Every structure is written in C-alpha cells, then in structure tokens.
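Next up is one chain by itself, shown in structure tokens, the form predicted on its own.
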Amino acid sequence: MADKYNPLENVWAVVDKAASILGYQENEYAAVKYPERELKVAIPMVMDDGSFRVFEAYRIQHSTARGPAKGGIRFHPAVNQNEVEALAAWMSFKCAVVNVPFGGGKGGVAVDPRKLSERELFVLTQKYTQAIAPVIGPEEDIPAPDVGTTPQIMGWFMDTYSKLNTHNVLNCVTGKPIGLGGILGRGSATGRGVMMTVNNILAKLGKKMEGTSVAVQGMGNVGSATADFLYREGMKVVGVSDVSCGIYKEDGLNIPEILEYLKQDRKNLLKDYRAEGITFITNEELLELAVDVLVPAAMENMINVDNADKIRASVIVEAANGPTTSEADEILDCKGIYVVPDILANAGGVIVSYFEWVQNIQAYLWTEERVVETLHAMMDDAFKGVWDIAKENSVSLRTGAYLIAVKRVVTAQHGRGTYL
C-alpha cells in the first residue's frame, strides 16, 4: 500500500511550507526543488547459473551548493528514479540541518542482494562503480552504505574506483571496513544517533529512557543498532520487525539474543525466531502498538493516511528516510504526537561519514571515543536548534528542521549566484 505515495511529493510539501514561513518567494528558492544531475545506467551481468541479466541503476546529485554530494548506495528491488531523487534531496537537507559541509546525493541498484552470491555481489558492485565513476569522487560525490549494502561492498567500491584512478583513493567512499580507511563507530553511527535523539526528545518531555516502552520497525543495520542501543539504555523494547513479520512481548524482548540469531546467517528472518512469551504480529500491527516511542526504521511511506489515525505512540523518532507521508504528518500533529524527523533523527550516519572523510584526507586516525563524543555534541546541538525554532514558530519538529535546512541550502545557492 505504501508504494502508492510519491516520496518526492512529501519532500516538496514540507519544503514549500518552510519556504513560506521563511518568507521566500517561489523564484527565490525554486532551484532547490530540482536535482543538479541525474545518471541512469544499465549493468549487464552474467549470473552464476550462466543466465544473463541487466540491472537498472542510478546516481543522482540533488545539490552541491554546500559541498560535495553525499549519500548512500541502495541495493533493493524497489529502487527507482523517483525514490532515488527523493532520497538525494533528503540528504541535502539532512547534511544542512546538522551543518556538515556536504550536499546531497543518492544511488541505487534495482536488485535483491539477498538472492545474489558473494561473487555476483562483487561483480555487480564493480560494474556499478565503473558506470558511475565519471560523476563521483572525494571532492565531487562521496557514496556510503544504505539499505542492502555493507562495509564490504564499500571496500569493493573503493578498490574499483582506486584501480580506475591508478592509485588508492580512500576518501572516494565512506562506511568502509576499518582496515581500508574506515572509521571506528561508523557501522553503528546511525543507530547511535537515533538513540541520542530518543534521549533528547524524552528529556524535553520530562521522561527517562529507563523503563520507557519502544517498538522498532525494521531490523536492518539501522534498526538493529537502534534496538540494541535503546535496550542497553534501559528502554523496554516490546516489538521489533523485519520484512517477514514482527514479534511482540509485553514485558520486553531479549534484543541481544535476537541480534545474535539474525547475525548467524544473513538469510535468517524473525518469522523463524523462537522464544518464550513472544507473539508474532504483522509490520502494520507493530506500527499501531501502544508504546511510548515508535521508531520506524524500514522504508519510505510506512506511516500514511491509511494508518496514521491508528498510531498510539506518543513519540515517533524516524530512523528510516521518509517513513511518514505529508498527509499522515498532519494527522499525527492533530493527535499531539511528537515526530522527530528523519533529517535530524537519523543523521548520525552522515555525521560520522564526514568524520571518516576528514580522517582519510588528513591521514590521521580518530579514536572511537572521539567519534562518539563529537557525534554526541553535534546531534545535541542540532536537536536543540530544531526544538527551539519549532517552538518559536509554533510548528512541528519536521517543519522546524526544514526551516533550518532550507535556509542553509538556499543561502548557499544565493551566495553562488544561482538566482542571478
């Protein structure tokens, strides 16, 4: 059902609202609604069984007004041009709201990586890197992991790009394995940032994390790390889900045990997990659980006009990109539900990607302590800025985040003479 919603429409609806509050006329910010460059490529490939397939793939750069484009590479069957364009735009605003000197980009291949062998993944990554190499680079566009991609895939990406340039180019991509220029703490950075955001919003509402109930939709890299951090902070994680189903336990799930089960084999799914006292539920039912905090960490448009009025959480912290449609936002706002937007809540990943890029440029290794400490400071500062401007203008936290982000991007465009 969620695929009937256009993610780009969600982006521009909130951008237009923020621009209006900022006092911009259409001709003063119109360029922010168009991507600077869109590349679509075809990847022909011989599969292990001898069959021949052609995969559609993309790299889209929304804005480089504030710095090189930055954004992940997604390997997922639902990847399409519209989705990648929306994700690239979200990256521009995400980097702006946390004030890292990047623009926004995104890439993707329409493929289910779980159905590929390691050799097939390796060859697909090589061919994709070669196809988009003309538009990427450490000062032009720096990819990173996203849904369906891993540090290993980023290592293959870096190696392929380096061979094309006849020397090592460590900073052409972030999210790499530690031994290939990666940075300590990057793999869990998005989930850690979501945990910090949950702590910040609960503190504003006079609540503690200890004992507070939470449900997490999605157990990929971001969702699993988020669930782990929240569990370790003492929150009662009563529900989690993946593509196969959700599981629920009123007095709290054993998250370390669940994560260990999922790590044993990348094909393991929650539908086959067994533990005393758990109840199997659907992803839709998980979103509607009576919890204090809901963390959507799956795909776009999961909370929409069809289910927004059934949401019972008092706080939503968006770990996924674009999990809430603009129509659902209005419903949630009317219900008094606090929604901490994706461009703030899940920015931990791009912040630590920035640290990795800096580490590679300077050839000076960061300690994990420094990574976590600096991430914490930047997430806290960004949250305070969004909270304060939202309260000053009597708007939602999403609109508050876009007031900051849109102004920073448009100001950079004006400084470059875009509107002259």
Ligand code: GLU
Contents of the next structure:
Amino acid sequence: MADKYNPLENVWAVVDKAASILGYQENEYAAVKYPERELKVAIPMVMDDGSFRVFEAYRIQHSTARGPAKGGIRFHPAVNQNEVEALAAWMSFKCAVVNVPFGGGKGGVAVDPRKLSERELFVLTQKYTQAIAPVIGPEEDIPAPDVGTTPQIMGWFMDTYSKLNTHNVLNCVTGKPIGLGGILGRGSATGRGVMMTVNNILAKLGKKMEGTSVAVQGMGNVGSATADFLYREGMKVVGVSDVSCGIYKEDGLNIPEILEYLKQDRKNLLKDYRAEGITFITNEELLELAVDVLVPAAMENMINVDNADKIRASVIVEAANGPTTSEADEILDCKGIYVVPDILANAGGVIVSYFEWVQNIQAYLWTEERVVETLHAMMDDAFKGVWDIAKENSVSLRTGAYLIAVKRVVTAQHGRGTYL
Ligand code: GLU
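Got the form predicted on its own; could you also share the form predicted in complex with the ligand?
Everything in the complex follows now, all chains and molecules, and the chain you saw is the first one.
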C-alpha cells in the first residue's frame, strides 16, 4: 500500500487546486512545493542480542515561513523520505489552517518500535536526538509524538537535547510527560479535536452525536482516544480496527472495555479480544461499513481508487494524516460524501502542542480546563472558517481548508521576499 501511492502527489494536487482558485500564477506560489530543508541521518546501534544495526532516519522542515517548523517524529518500518516530506508539508498547512504560529516539519525513523526493548528504544531516541540536534531547537523546529512514539520518548528526547545544551530546554519538544514540562490533556488532544470536529460537521448537517453510528479505523493513540470520546458523547461506535483485524457490533461496541483490554498489555490485539455479539471483520470491510460517520485513524492512502466507490458512510472525518488519495477524494466528492480533511480534523494535537510550547516559555502551568476550552474555541473557529469558504466557493471542505492554509503560508513567504 505504502509504495503504490505517492502521498506527496496528493498534497500538491490539492495545493495546485487551491492556488488556481486563489488566482496565483506558478511563480507566485511554486516555492511552497519544496521542503526548505531535509536531513537524512544514519543511526548505528548495538541491539540487546549483540547484533549491530543501522537505522535510516529523517528530519524534514517543509516551511518556517510562519514560525518554527513543528511536527511529530514517527517510528514505523515504512518510514521513507517521500512519506516524511508529505507529512512535513501537511504540518505547515495544518498549523496555517488553525492559525498557530508555526511552520511544518516531520521526522521519522524506519524501525518497528514494538520489536525493541525499552533500553533499545531509549538508545535509539538518544542517538536520533543527537543526530538531528544541529537543525532543531525551540525557535527552529519543535518535534512531538506521532505514530509509534510516546510521551516517554519525548521525555528522553528533551533530556538528550538539554544535556547537549548543558541546561534544561523544555520547549525543544512537545508531548512530554506531565512533570517534565508536558501539558495536561496533550495525550488525548488529537482525539478530542476529532470528536469536536465530528460534532461540528454533524451539527451543520442537522444531526446529533447521540445514537449516530460511527466506525474508527486504527486503535493507536489517536484512534483509541477518538473512539473513547465519541462513545462518551453517546455515539454508537459499531466498528473499530487495529493492525490485526476489525470488530463489528450492530448495536454498538463497549469501547471502555475494549480500551481496557488493549491497555493491559501493549502486545494485546483485537484479534484476541472476546465479547458477546461481536463479529470479526477485515480492515477493508471496516472502511466499507454502512455507518453515518467513518473515522480513518490509521495510516496514509487507506481510502484509494480501489475502495472509494464502496464507501457507504455519509461523512468522513480524517483523524490520520493523508488517509485519502486525491483520486479517491474526487470519487467521494462526486458521491456527495462530506470529507473533513486531516489538516483540520486532526489539528487538536498540534494546537495543544502549541499551548505546551507557550507553557514552557512562560513557565506558567495551564489547567486542563483552560486547555480544553481554548482548544474548543480554536477548533470551532477553524471549522467555521473552512465550512464558510468551502460553501462560498462551492468546493469540498478539503479545498476550502487549503484555500485558507495555502494563502496563509504563501502570504508569509511573500512577506519575506521568497518570490523576489
Ligand atoms: N504528530 C501530530 C500531527 O501529525 C502532532 C504534531 C505536533 O504536535 O507537533 O499533527
């Protein structure tokens, strides 16, 4: 799947579309299609069994036009330069559409973290931090968690960067543990933001969350928090999936029980979960369920030309980055399916990362209540902006989001003399 599609093509397709509606000539926005800086590093290390391995890793800064680069670090075996470039670009547009004063970046290590011991993960994180230290920093580029990385890893990252600088640099990374500069509510922020987005789109369509059916693909940090929030808001979560399979129950799954089972041991998978009335389905079948709302919260390109026509949901809220290819996007648009794009729907994480960065600079701790309230206001504002501009221009919500985002990034570039 990962090699069949080029996620960068998806990004530039929608950027070009937005730029043409905005009336930009190629020479007035083309720079936005190039990452500003790309760093590729090798991480050599001795494993617990005495074997020696070298991991390939990246840190890519797509844009610093609006502020320091910002974006997560992914630990996943499929990480490659092309994917990290796309993920970095999405971060620039994500920060722009919700108006946090950051650019966009992303990092990644091609590794399966589930196969590493805690010590191996620690050493890998230290060596990765040392390798990218020359290009990052609280005013330059601020990493955060992404697929396969955790608050603990961010804590190790902060400690390593701080030791290189001989003093604590809490704001060099976000998503840290509480007590190490982390902010309350960051762990569940992306899922909470997705829930707020589901609420916003349903309200526009005259529907309530209560009793409305939803399926969530992916049970990582984002998918599990999303399923939890949606369940607590009274939605009928009929399907969820992880890497092993999906599970389905027509009158709704018991999400707290499923999350408890998955939390007991990080090796627990849905294929071994047992409960009355559940049916096992594949990840493909989950995407094609007849539900009101579909939340892809796994990886890129999950909705593509092969399955777009079979999607039966009337609303898709993209919790993952880049889950829909551009060809699939057109098919969904023709079918009249509302797709709330990733750069808007999953921005809750980076919004609360911004609060964490501010908290670290001011050395003044935020309450969880303040985090949730401010996040809510920013998610609602951004949603309204995207909805209104999409309606004004009779375009999809994705194109609407890029009309706002591309304009903000390109305007900042113009202000800096990029096109002179
Ligand atoms: N990895 C998350 C994302 O894709 C969060 C990035 C951040 O907080 O900087 O949006």
